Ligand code: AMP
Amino acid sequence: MSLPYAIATLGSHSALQILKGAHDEGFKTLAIANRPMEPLYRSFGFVDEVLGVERYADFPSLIGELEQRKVIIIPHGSFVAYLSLEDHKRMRIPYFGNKAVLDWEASRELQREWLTRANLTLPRQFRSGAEIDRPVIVKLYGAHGGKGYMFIRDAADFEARATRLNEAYVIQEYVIGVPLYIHYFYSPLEDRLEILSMDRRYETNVDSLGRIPAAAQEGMDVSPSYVVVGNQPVSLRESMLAEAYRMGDDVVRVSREICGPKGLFGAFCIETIITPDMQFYVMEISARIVAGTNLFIDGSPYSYLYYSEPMSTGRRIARELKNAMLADKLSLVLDDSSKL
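Will you show this chain by itself, using the form predicted in complex with ligand AMP?
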């Protein structure tokens, strides 16, 4: 079967997974790739077309052309990295997802309000250095790519080092536990939430600090960074799955109250740190496919429970689009700005 739309995405992040899934569900596929990435995408048989651009930030110059074609865009992390909120909103290309969610995700304050209303536990935030009563992480507003953090022991430590802070920041309780990234999919067609997979990140240099004894580190000027270079699979203790599911469910429920009736749908990820009392502390939500799902291009232990066939998040997105088309409900799974 060949479906009348091509699935298109930027050539980076989780594009291989998305396009493989789209191909397996019967869509034509299109990668928009910069020069160094072009040969890679061309080497795969499931990529039907590659559109070359000099830089990903040039993507807006292709929007006019893509709007003329029967293309559906699947956004992933690189869209957020390379396109502004305004670029996203101006685009009329059929878009998988609800763009109203972007505002709630982009602002740390709004995101906090959303997650708190969904009864998730967030790290405590301190309004001033004087309030600090435990180890904290100070995040600069401009922090990105896993750099731009300070680790502070207490109020006196903050006082001594705060002079280096010359831009806006938040002071957050430093949660000591293990990180877990939970990958969800909410289907508006079936009104069902699925946990499709989980990962932990492999981050440099923080994941190597434990390789040097603490005594040897003393006096060295090493500051941890969280620059992600890969991911590792995790399965969760089964008694904790119910709470993971509850968190996803409540996040979707509250999203319908804050960003229009469609709310959050499709793929999303809740980034957590789990403490020894088995409490999930939520760091962040990503309202789209995350790259940790790349571990599961041929399915995960969890996706196998729902689908007794290989079902990646990328393929699940294509399946939702295909089912929506067959039921004549495509607009239900696209942003309202989409011009069909």
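If the one shown is the form predicted in complex with ligand AMP, what is the structure of the form predicted alone?
Just this one chain is shown here; partners and other molecules are left out.
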């Protein structure tokens, strides 16, 4: 079957998974890659075309050309890192997802309101360094992959190190527990939420520091870094799956109240910490495919329960688009600004 649209994305983050899934569902595929990455994407047979740019931030220069072609853009974390909200909103290329969600995701304050209204448990947030009375983590706004985060012991420690912060940030209670990233997919076609996979991140150098005894760390001039370099697969105790599902379901429900009737749909991820008493604390939400799903290009135990075949998040996106086309409901799974 020949599908009328090609699937396009930036050559970064989870592009290989997205394009492989699109190819397996019968779509033509297009990678928009910077010069160093071009040879990589050209080496894969499932990538039909590669458009080169000097920098990913130059993507807006291609919008006019892409608007003349029958392509559907699949956003991922690099779109958030390299393009502004205005860049997203200006483009009229068919876009998988609801751009109205971006404002709520980009603002730490709005995101916290969203998650609180969904009855999720969040760590305490401090308005100023003077309020800090426990260990905290200072996070920068936006998609930084863990870069620039700081672990702070107390108010005095914050005061001594605050001069290093030259971007907008949030001060958040540091919850001690197991980090777990839950990958969801909500289908507006089927009105169904799916848990597709889960992962935890490998972060440097904080994970390496964890191997050094605390006594040996005393006096070391090493600041923890939370830069993500890889991901590890995780499966959750089955008795905890119901609460994980409830959290995703309520996030989608509230999104329809704050982002218009379409709300959040497609792939998204809730970042959690699980404490020893089995309590989920929610750190943040990513309203698109996340890089942790790259572990599961051939599917995960959870996706197999739904589909009994290899089903990555990238392929699940492509299948949703294909099913929407076959049902003549493509507009249901695209942003309202999309020009079909």
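Keep in mind that this is a model prediction, so the values were computed, not measured. Numbering follows the first chain given and starts at 1. Rigid core here is just the name for the largest C-alpha set that superposes within 1.5 Å across the two forms.
So one rigid chunk twists against the other between these two forms - which of Gly97, Val175, Tyr41, Phe158 is right at the hinge?
It is Val175 that lies at the hinge between these two forms.
Using C-alpha superpositions, by what angle in degrees does the smaller rigid part rotate between these two forms?
The computed domain rotation is 15 degrees.
Please give the CA displacement of Ala130 between these two forms, in Å, after core superposition.
Its alpha carbon moves by 4.6 Å.
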